[in-house]
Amino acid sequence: MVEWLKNAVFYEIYPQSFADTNADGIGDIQGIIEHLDYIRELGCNAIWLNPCFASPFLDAGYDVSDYKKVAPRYGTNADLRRLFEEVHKRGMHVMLDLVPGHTALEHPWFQESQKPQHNEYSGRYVWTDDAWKDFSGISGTMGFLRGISQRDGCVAVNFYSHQPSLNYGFYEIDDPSWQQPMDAPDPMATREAVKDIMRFWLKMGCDGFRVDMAGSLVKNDPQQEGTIALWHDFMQFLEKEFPDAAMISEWGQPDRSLRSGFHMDFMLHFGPSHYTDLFHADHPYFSREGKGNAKAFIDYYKKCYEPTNRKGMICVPSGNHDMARLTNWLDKEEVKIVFAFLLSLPGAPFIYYGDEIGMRYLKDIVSVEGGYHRTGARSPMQWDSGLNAGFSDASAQELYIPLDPDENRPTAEKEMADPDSIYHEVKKLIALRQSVPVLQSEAEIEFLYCEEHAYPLAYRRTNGDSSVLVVVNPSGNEASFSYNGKLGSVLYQNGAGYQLDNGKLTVPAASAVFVWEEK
């Protein structure tokens, strides 16, 4: 495990979302600089950084045109390092987002692969030999392009029909006239081109990478085995040369992900993790109506945790920029006890920016450079009462998206100053895991009282010198479990006081309570 990882809080940045210092409207790296201590002083002390590389923006820099040039509209690659130097100054560390599964159509690499008479780019994407053979059928495609090129034959995208696929060769090949095994050349040279994209930021400073897709690369790979192995090498040239780096999947299956070698794994909105069920349903687990379900979630998580032996980390985030924010369901109340929840799991707990002042989600918004219903998640944070909430010096016209136009919308100064406030339950829960070693990622968990459409969730936390016993109860009404073991002192509240009589423990409604437990 990479120390530093040990106990890391993250904060996922938007950056074309998060601070505008030149007055155009989107956001750059000099106003992610310069607050950088309101990030420290939050507690956090790890950030993720969406991708703020080269990138015509049609999928908001998820179609990358260039993979060692920062945008210009964040700036340079000068920027980018000082922002490395600062980060590592305040003894925080940062993660850039890396899209190895396919790239924009205007990359370099791509308008080479297009042409019909045969070079080193040719294999660099995943072509059929015929313009009239396409991809129905094969796992790990979303669709094809045809027609775009004089090159006889189609190519797969990723995603977006923008997104032509890289090539990593084919686990199950049906049609060796096309598709190349992994071990192929042209399959190799993509890993190597990868390889030497990570090994340019991580010498410039970056700490680690968050990797798009992360399951999506081998093709005709219905189990992942081969996109399992393809990382297994990408770790070993890790941890050869960066030995420190860290790396997080956005895969969503963590018995998967962990066993390819990844340090980290999300549970995510998508894939079979049910997520959705505890913040983002009719019902939510996390509301006081009482009506939601938590079971399938707590059984897919232990599923995964089982056979890391605590040598990966699942990661429950807040939210990110492809789901709606937590207020879109939960109200102020409701969203300390996610908290409660999330900052006492093991594995390290992932913000998303604003959820920590409750940012609303915004609703019927015009999508805005390929985010559609997710573009409402990535309105501009929102600092003060000033022009802009203090984003942006432009135009309100001129904002990369608009702001909540509500005149009561949180802002990060409001919520500074009120001692009552989400930003100051999550400062404390911070504080209080990081000073509590049992509360951190590689402390086990062992799940106590989960049952279906019940309350509360409890579970402990352990390392072999300590154990403590959390409890949550976002329902309206109290809740009971039986538990026989002994307690000592609080560690957190919020709410009342809870009672142990005669084997049963009782929980008031709306709560959450951290206990050390005597042996």
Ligand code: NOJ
The other form holds:
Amino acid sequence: MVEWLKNAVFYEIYPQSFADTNADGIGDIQGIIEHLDYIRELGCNAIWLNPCFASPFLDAGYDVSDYKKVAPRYGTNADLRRLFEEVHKRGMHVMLDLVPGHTALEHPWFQESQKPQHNEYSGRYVWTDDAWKDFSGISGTMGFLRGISQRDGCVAVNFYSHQPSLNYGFYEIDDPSWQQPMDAPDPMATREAVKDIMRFWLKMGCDGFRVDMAGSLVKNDPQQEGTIALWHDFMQFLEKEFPDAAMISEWGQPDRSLRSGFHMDFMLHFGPSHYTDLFHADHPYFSREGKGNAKAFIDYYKKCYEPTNRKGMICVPSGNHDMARLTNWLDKEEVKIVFAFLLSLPGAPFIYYGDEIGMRYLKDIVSVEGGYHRTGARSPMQWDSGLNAGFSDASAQELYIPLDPDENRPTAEKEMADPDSIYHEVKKLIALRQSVPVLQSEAEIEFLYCEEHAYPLAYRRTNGDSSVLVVVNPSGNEASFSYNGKLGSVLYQNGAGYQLDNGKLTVPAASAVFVWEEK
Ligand code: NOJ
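Show the same protein again, this time as the form predicted together with the ligand rather than the form predicted on its own.
Shown next: the complete complex, the earlier chain at its head.
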């Protein structure tokens, strides 16, 4: 694994909503630079920055029109270079968001590709050879566009209808008249173009990429074997030219993604992970009502974990820009227990901006830039009690997304002043993780107790000779399981103490505890 990833704790920044320094109502790179010390003080030593490239912003920047240019609303390439430098000065790292699956329709490659005359970019996207032939039934596509230009064909789309799919070829070929194999010249040219983008930013000082929809690239590839092989090639390129670059996939299926060489993958709110059972379901496991079920999540986790040589390569994020925030389902004390769990798992923890202060998910706000239900999780960061909660000097109406209107909304300032806040719990947990290798990414995990609809959840983290027992009991009742080890001093405790009697370990309601194990 890339060395710096081993103890990385990430903070995800949605640049639009973090800090605005030029009063245009939208965040910018200078705003991020000005708050790096806040992130460092929280304890995070790495940043994932959502796309900040030129874009028509129909999908908040996941519709890139120039991969090598910072969107003017955020600043310039020189500003991003300065961000890299400022991050590095603080001993931190930064990952950009790479969107290899699709571009905006405005991208010059697509503008050329849609022309009827054959040119260098005709095969840069996935087209049929006849406007009446489409992509119905082909895996890896989310529909297609027909009739948008004079080119006689349909173009596949990867996500929204304005995001045409870049061409990496087909794994299974049903119609050779237009479906290209993965090693045909056009898909190979797309690969080279993506390597060129990675090279561009890595040379400038970026430390790696979170890769958008990494599993979507090769078409007609139901088991994703072609896409896995493709990423293998990308990873070989990086190992050769940029061995310190970290690659973390948005794939959501570590049992597949990690075979391709990605350093880490996420468990997400979509796909087979059961992430939502933990925090988002009707009866989330982390709710005090105690009706949740973590078993399916843990079973899938174990299935993905075993083939990784028991290395910490699975990331469980606190949230992200695509899902409602934790506080939509859980209160302050419940969220603290969530963080005890997240910060004691292997793999790099990811904290979504604002989750560390318990920001709310804003229901019923109007969609902005293709956010739809996701918009409520993308509202401006709440810094202090100043104008617009310290986010921007623009007028409230000019803000890119409205602020949480609640007068009791949490702010970083308030949370930092309150020793009992989520902020301080998160800070304490990160500091603890950073001080004991047994809690960090690569130390092993073994689940000791996780039964259907049962509490607590118990696991052991092991590093060489040392091991720590972690027991989380989000439910409102005390809970027990059989435990035959010997316990030493307590490393962390939220709630009253545990009791160990005759092989039965009992923990109090709504608690989390980390205890050293003795031989
Ligand atoms: C996943 C991103 O996280 C999401 O925000 C985006 O809309 C889609 N991929 C399409 O790029």
